[in-house]
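We begin with a single chain expressed as structure tokens, specifically the form predicted on its own.
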Amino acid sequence: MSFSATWLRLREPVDHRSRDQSLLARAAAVLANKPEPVIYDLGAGAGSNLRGTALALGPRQRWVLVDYDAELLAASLEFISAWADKTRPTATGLEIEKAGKLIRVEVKRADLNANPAPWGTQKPDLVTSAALFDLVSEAWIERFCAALAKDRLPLYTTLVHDETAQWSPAHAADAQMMEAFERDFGKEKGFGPSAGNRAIGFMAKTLASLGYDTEMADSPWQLGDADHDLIVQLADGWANAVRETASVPENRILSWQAARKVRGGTCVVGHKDLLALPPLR
């Protein structure tokens, strides 16, 4: 399972404006008393979650970006360096300054399917991710939650898909495309059958059963004309996914796809953010 750096950069500003700010503030409060909190970012991709989170945290931070895709990890260092006010290479990544904050960044290539707890004995102060858990299986989520609870670690995850996209204006193929897309979304993506829009609720329920205090907040993409390039990419992605199911005639897919690329359309993609705190000792 991997995504292009181009796609990740295109969605980044929408991801950042969509996350729930009050839940982000509460996640930041969890780390407020840590002089240099260690944050493990799972499925870090090109580092967007760091750029969307770090400015809400304290003056010193250490991030470990975990991904299986070595090219994306290399891209993450390039993008973070370009984002920073100052940057210095280190043996394991970068040390940057941004808006008065000193942030040490490490990259770690790891197979999360084989090991959902890549921190090992180096327990972080926070585990985080963005747009990851809807792509994994319920069985993997159970393994991950068990590892999290074993080490009593807090989790802050954002932008987990929880509702099928709603497109406007309406098109005659909408219902057929939606059903086929969701069927394809549930296919294997490297972590077993994808939990899709069930993932965030299942994760919250599983962590609650382990004694965690969980809080969710909506973080939908609200895409309009200013987001036209992302809408086009999203429509193309839907069309290709639906083709994989072989359940919608090609002429119907093409008609829907063309309609979605016309300027002036909108799309709302449902997501949720989750903050989960371990029980007090």
Ligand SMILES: C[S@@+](CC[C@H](N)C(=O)[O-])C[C@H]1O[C@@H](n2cnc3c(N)ncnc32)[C@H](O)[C@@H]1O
Contents of the next structure:
Amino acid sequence: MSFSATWLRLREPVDHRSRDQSLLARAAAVLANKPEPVIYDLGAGAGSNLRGTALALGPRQRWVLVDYDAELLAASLEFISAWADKTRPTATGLEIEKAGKLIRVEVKRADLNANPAPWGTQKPDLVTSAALFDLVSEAWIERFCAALAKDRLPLYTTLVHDETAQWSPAHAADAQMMEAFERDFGKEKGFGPSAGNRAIGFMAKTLASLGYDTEMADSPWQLGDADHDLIVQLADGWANAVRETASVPENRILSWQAARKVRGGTCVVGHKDLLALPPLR
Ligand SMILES: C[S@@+](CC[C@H](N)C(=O)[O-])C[C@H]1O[C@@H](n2cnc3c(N)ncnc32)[C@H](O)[C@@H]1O
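Now show the form predicted in complex with the named molecule, given that the preceding structure was the form predicted on its own.
Everything in the complex follows now, all chains and molecules, and the chain you saw is the first one.
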């Protein structure tokens, strides 16, 4: 499944304002005694998670951005450079300064389905991801959690879709659109049958069964008029996904899509963040 850099950039400010700040602070505290923590960002895309997390962390950091999309990884270096106060290219990525922090960034192209633990023998201090785990299957989650537990690694993940969007004002096709969208959302996305909205709860349960201390928090998108461009893209995405199911007449989809693009509407999209800490020895 591929994602466009334009879409990821559009959602970035909303993602950053939506994540739960107290869970982010707890994740930062996990790394507080590490002089230069190594952080693996899975499904890093265009680097939004680094830009949304790094300022909460300590003065030196080393990030490895993992994705199977080479174009997105190239965009991540470009966008991180533009965000930084100072930037220097290195053999494997970049070294940047931002708000008094020195951050080394490396990109790594890898298919997480083939290998859910791309850190290999280079054990990171934290594994993180944003907007990834609603794409994966329960079988993949079990493989991933077993790999985390084997290496006793903490996980901080944010913005995992866990509820169908609630649109307002109401439209006559809402229930039909929602049902068809959910069916499409559960489709395979390169990791086996997608766990979709159930994924984050299943992940927390699996990690808890491996002795992890888990905490979840809500991180919903609350979209209003100031987010009109994102609402329009979301409505188009819903309409296209519903078309794929061939279960809603085209005139009904078009009527719903047009109504969703009228200014003044709102949309709430449910997400969860999770911090999971390995058991103490
Ligand atoms: C919804 S995007 C989130 C990107 C980024 N974390 C963010 O918050 O903007 C999901 C990302 O996962 C990546 N991805 C999907 N399947 C993957 C796989 N099998 N291996 C590696 N990356 C994958 C996509 O290329 C995309 O960058």
